[in-house]
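Form predicted alone, single chain, as structure tokens, below.
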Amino acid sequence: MKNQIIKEFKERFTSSPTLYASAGRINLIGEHTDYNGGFVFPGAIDKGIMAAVAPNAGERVRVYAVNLGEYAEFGLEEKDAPRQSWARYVFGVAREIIKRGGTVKGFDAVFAGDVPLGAGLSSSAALESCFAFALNDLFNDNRIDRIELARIGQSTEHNYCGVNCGIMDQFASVMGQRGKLIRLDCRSMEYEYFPFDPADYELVLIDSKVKHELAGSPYNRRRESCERVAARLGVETLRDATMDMLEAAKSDISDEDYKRAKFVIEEKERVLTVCDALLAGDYEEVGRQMYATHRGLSADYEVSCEELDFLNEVARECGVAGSRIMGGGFGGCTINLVAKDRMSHFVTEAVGRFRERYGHAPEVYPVVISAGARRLD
């Protein structure tokens, strides 16, 4: 991939460019809670984005995305908004850098990527952070803390993108480092590195292929769920609810609501648990957390289809440690800790399943927990 935009930029500028790379991102745990104010559980992975970026010495931004073979120009005002939604992720991280009082001049680039596009590995996090990371090292001196880039990310989704994210996936993306997973408060933005190099297990998504798309979707609907429950049970959001607060409302709440806040309260203790149990090398109750938490944003939250449900069935006849959906939901893939001697017989099982119900095989990724948002030498 470095050779390839590499060439491509040499291609198309004429100046001599550095190379940036930002990771897709994994959560252990912890779906759905960044936005509630709770913890969640994440870690960058062995798959992303990567950048060659070189100021142009003019005014405005050309950049080409080898996956997509698509080419954008645009300028840095915010008329200037480009069509194309990629573009947008690279603009909308420009803007906010300059709204916030950093500089940003014309630029020329060329990314690439290996996040496989709707597994819910948060490639838009990965690209994000490559752009805030790269145009906070060419025209800021890296005066931009890492905890505001993850923010500036944020800020892309939401003003630029339609999505009214939370903080995790740019977060994970730009704070990542190799072998450990970040507990991450999204009250307070506290967070604490965990090693996670488990000697028996390994980590493996199985992505069912089924897209989703989250802008302007029933994402935005659950976070208004949740919302509506915090400000009946007279808290800033669900962090500071019980289950006991919630059972006491569930009167005035709809059926919807009520469900959709069960699974968060739950879900923030399951966090604190996993937690607990890696510092304990109990991998196998770190599954079996996995396991409640795909039932509940299965029953609970309602994010899941039937293909996920599929693999997480699959997973558990096959006797994986613990398997859940992972990322926004509806659609995507399912995360699952496997252990070694299990993991043949578990991916030939659910790849041969799978095609022999819905007509395809589902992708199979394994993944490393790596580094997040650097510089390449």
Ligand code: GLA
Given for the second form:
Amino acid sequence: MKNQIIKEFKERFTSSPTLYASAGRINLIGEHTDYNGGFVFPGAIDKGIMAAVAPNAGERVRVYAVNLGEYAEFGLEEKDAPRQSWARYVFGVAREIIKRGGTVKGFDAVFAGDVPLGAGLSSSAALESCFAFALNDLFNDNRIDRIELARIGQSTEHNYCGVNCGIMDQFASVMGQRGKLIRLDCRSMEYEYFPFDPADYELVLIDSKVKHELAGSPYNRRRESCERVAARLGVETLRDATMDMLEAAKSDISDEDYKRAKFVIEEKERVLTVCDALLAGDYEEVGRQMYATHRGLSADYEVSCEELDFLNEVARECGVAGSRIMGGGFGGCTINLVAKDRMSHFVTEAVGRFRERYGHAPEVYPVVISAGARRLD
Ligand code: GLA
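Please supply the coordinates for the form predicted in complex with alpha-D-galactopyranose, as a counterpart to the form predicted alone shown previously.
All chains and molecules follow, beginning with the one already shown.
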């Protein structure tokens, strides 16, 4: 990827660029908890975005997206927002830096990536954090700290891409470290790295290939439900709500909002249970919590789909320790915690049975927990 990006850059521009990279993410557990002030447990992965970037001494941005074969050029004022959705991520990051008092001048860039699009692995966060990191390095002497870089990516989603997401994806993409998952408290932004290297288990993703698209999707409506219930319970976010509080208010809340809030309150506890289980090396317990999350995401939060429920069921039948839909939902992958000696059986079964039922094979990605945003020297 690196050589191709440099070659494409040289064909289009004259300056010599610096290379940056960032990562997609997985999340072990803690779904839809981030915008509710709860806990998440993500890590960066070995699939990401790489970009060659150089200031061009002007005021315009010129970017070429290798995988799409598309070019965009735009200015840096609010009125200059480009049309192409991928270019809006780059524009949004630049604008959010400027809004915070940082500097961005014209630049040229070429980028490529290997995060599968629409698979729930946060290709958009990878793109945002790659450019946030690059523009901080090239124009701001790295004065913006990493957590703020994640917030810049999140604000880009809110203000330029129509997704009212939480902080998890951008945080994982910016803060990820090799071999470590991160438990993040999204209320206080306190975080802790957890080495993840079980001797007898592995994580694998099975991509249903059902396109997951959060922009303009029911994702924002899920968030609105949570905010409505929090307001009704008199708490800032559902992080401060309990099942007792929810039960007491049940008659004032729609059935749908009740189910959404119930999932979030239960999920918050599951993340903490998983932390204890990880510290005790009890991966079967981690797995049980993952199945419970899947049930909640499917029945109460209603962000699963038939294909993902099917993959979850196949995992259970194959004796997989844990399995659940991962990320925002509405398609994408399941994440599976599998005893090493069951892995090949599970993958064969999942691929074969899925193909038989839906007429196409799912994609299988082993998970390698890797570094987040960085400059490549
Ligand atoms: C998407 C969002 C995240 C988070 C997850 C669900 O990935 O971008 O902020 O809400 O969905 O956990």
